[in-house]
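Let's start with one chain on its own, the form predicted on its own, as structure tokens.
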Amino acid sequence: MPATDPIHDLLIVGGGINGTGIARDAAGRGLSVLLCEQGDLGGATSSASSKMIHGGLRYLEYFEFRLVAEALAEREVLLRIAPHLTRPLRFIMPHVPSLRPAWMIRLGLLLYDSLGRMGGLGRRVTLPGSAAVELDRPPLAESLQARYRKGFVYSDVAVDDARLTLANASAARLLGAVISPRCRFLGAARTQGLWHATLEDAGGRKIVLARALVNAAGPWVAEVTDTLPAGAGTPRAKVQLVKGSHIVVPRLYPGEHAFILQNDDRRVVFLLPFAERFTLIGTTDIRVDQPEDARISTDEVAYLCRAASRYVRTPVEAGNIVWSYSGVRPLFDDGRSDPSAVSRDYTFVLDRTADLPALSIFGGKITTHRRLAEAALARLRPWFPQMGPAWTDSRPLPGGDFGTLSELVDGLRQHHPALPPSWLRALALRHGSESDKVIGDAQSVAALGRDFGGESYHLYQREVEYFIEHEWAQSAEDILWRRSKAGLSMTPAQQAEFASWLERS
């Protein structure tokens, strides 16, 4: 297996939000980057989040002030650079005196607001602050059981996590990075002043050369570390795998607000408006042994249904579930026994043996992926003094260079009056200002090709071909559940027919 040219500055293992975020940042600083991902980009934890860019209100109880402040600042950055994939969201917290006193919640929210303003660093903070709210008045009275009369409201941000990962990968590619999904990392060795890494894809095995290796493999971070030669004096960090599961049900309440619900175990469960007609409920915290254990259990289903049913007027039952998913968080093992208490902050372990660095990343959140990338490159700067300065907080991600979403949607409808308005809106939410690249020269519905169904979302052949040609999609799951959420609006028969069509194409 001869080595393939050229020599890359960085070999990044892992195509989740952290790996693609580092690839984007590094490529923009002038480094040559190769990213390999064993499956689909964002195919594991990065598409299985709670779909939020948030400071983490509950982390204040664990004194994670730096993490919360950094995350709160990132809300504004991501609203600015990815306006098609993010949107402000108001969260309602019903007050339950037996769980937390009102003064404690109010004090926590005031601190949350204060940390958010501090994180603005002189920039305008657009999200409104917290306040007390009466729950027995419309529209909230239509949502909750009558016993909940008072509560609090604060701001965070909703996000399309899978598409945010893809946007970072696309940006990195535009800047010269090589993005290789479905390319497995088998191991690497330090030889003749370079990393010699063995990769395997559909074409077989090959050797690639790099000056530095970044292990951003998420739940597989320890497995990748175990394939590398151990440096003298470099500790083997431990990872704690914590599963978070979610369920999706038909919309439980009117309005575009979310709920944060206190539970008897002192955890919180979120209800979020999702994909127009649904409510997302999550999450759980269950320690698991393997990344492959990312499957929702019957106990988790019961837990989430019970937590939501305690508050909303319409009881949530397992039979209501239209979709469920689980992800495994690769948290740095800090010795805590309670999975909910383990820090969500990121930790780096740097092995600098033979002056050939290997940087392994533990933990992190989708919210702080951009700051994590900056911190990772700061760790690697001694080996790449020529790299440029930090830059990613001001340049829009692909599709993010437009004014307001309503203006974008109105423009699409004016320029394409023959195309379905609901589909054009869905297109704007997925592709932003790049929607016209998907539409191309289509002037009629017939020109969009086959309609695979999906009620208001309607998945058309033209967009499917765009996913395949420009966004690395290969399987039905890639398209129905990550590039889009069209699977939610399709019948099982439509999903099966689409998968069959894709396999034949």
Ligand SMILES: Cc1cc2nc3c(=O)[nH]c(=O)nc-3n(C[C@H](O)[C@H](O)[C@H](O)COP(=O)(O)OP(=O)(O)OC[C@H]3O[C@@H](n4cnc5c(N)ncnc54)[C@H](O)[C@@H]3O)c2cc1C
Contents of the next structure:
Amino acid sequence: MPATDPIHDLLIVGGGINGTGIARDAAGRGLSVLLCEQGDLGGATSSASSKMIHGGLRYLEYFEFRLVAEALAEREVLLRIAPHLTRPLRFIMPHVPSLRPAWMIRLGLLLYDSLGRMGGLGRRVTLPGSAAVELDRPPLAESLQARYRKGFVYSDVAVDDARLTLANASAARLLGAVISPRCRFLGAARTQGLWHATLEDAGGRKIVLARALVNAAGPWVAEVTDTLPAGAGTPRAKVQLVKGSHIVVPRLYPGEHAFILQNDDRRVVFLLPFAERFTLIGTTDIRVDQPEDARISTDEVAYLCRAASRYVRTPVEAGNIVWSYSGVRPLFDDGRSDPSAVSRDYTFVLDRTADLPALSIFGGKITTHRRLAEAALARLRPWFPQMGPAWTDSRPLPGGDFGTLSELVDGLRQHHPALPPSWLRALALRHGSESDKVIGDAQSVAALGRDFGGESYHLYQREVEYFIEHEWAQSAEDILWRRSKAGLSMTPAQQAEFASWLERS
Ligand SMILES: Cc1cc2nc3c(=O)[nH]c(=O)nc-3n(C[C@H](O)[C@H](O)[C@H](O)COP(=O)(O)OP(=O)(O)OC[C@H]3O[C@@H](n4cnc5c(N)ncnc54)[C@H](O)[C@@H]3O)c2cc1C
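Same protein, different condition: the form predicted on its own was shown, now please give the form predicted in complex with the ligand.
The next block holds the full complex; its first chain is the one shown before.
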């Protein structure tokens, strides 16, 4: 196995939000980056989140003020740099006096608003603050059972987590990073002043050389650490794997707001408007032994249905579920036994043996990935004193350089009057200002190629080809459930037909 590659500054293991975020940041600072991902980019936890950019109101109960302040400030940054993949969302919390007293919620929201303002100091804060609301008046009157009459409202942000990960990968590639999905890291050794890492992809095994290693393997972080030579005195940090599952059902209520529902176990469950016609319900907190345990159980389904049914007008039943997914949080083991209480903040473990660094990442949120990347690079600066300063808070992600979404959609509809208006809007939400690259020279529906079907949203061959050529897509799953959510609009027969077309082509 000859070492054929050039020497990379960073070898990043893991193409979730943290690995791709670090790749983007590092490449923009002039470092040469190779990222390897054993499956699809964003294929693990980073496409299985609750899809919120949030400060985490409930973390205030655990006094996680640093995390909350940093996360709140990121809401405005991500709205600015990825306006197509994020949108402001108002969250309604119905008041249930027996669960938390009103003064406690008011105090929490006051703190949330204040930390948000402090974190955004010197920047424009666009998200409105919190307030009390009447739930028995329009526009909320039709949403919940009549017994919930008072509540509170506050702001956070919704995000397309899978596409945010892809956007980071695309940005990194534009800046010169090499992004290698379906390429597994098998291990590495420190040899002659460099990391010699063994990677394996469809073409077989190869050795690559790097000056520093970043272990951003998420739930597999400890497994990757175990393949590395033990560093002198390096703590083998432990990861706690906490599974969370979601269900998707046909829309439960009118309006574009979300609900944060207090459950009788003191946890909260979210209802979010999802993919136009659906409601996303999540999540759970269940300790698991291995990353491969990310599968929803019947108990979780029952728990989520029960939590939502306590509040909404029509009971939610397992038979209503159109889609579900599960992910595993790779949390730093802080010794707490309650999985809901384990910190969601990130932690680094830096092994500096022989002056060849290996940085392992534990925890983190979709929300804080950009700050995590900055902090990771600050830890690596001693080895790369020439690297540029932090830059990622002001440059849009690919597709993010446009005015408002309605201007973008209007422009697309004017330029492409023969293309379905609803499809153009969906395209703008996925590709932003790059939508025209997807459309290319197509001036009619026929020119978009084969129509794979769908109810409100149609998947056309033209976009599928774009996903394959520009976004590393390979399988039907990559396309129907991560690059798009077209699977939600297609019948099982249409999905199967699409998968077999993809295999044939
Ligand atoms: C149920 C749930 C809800 C959540 N909700 C939110 C939310 O609303 N907002 C929020 O901000 N955060 C949320 N989070 C947290 C957030 O999703 C995670 O913190 C984040 O996605 C972790 O990203 P990551 O890059 O560390 O891990 P991952 O996305 O899992 O990426 C790690 C990658 O490493 C790859 N890998 C592993 N081993 C190897 C190897 N040997 N070689 C090559 N590649 C390898 C894996 O295939 C994987 O793709 C939620 C998490 C869960 C589970």
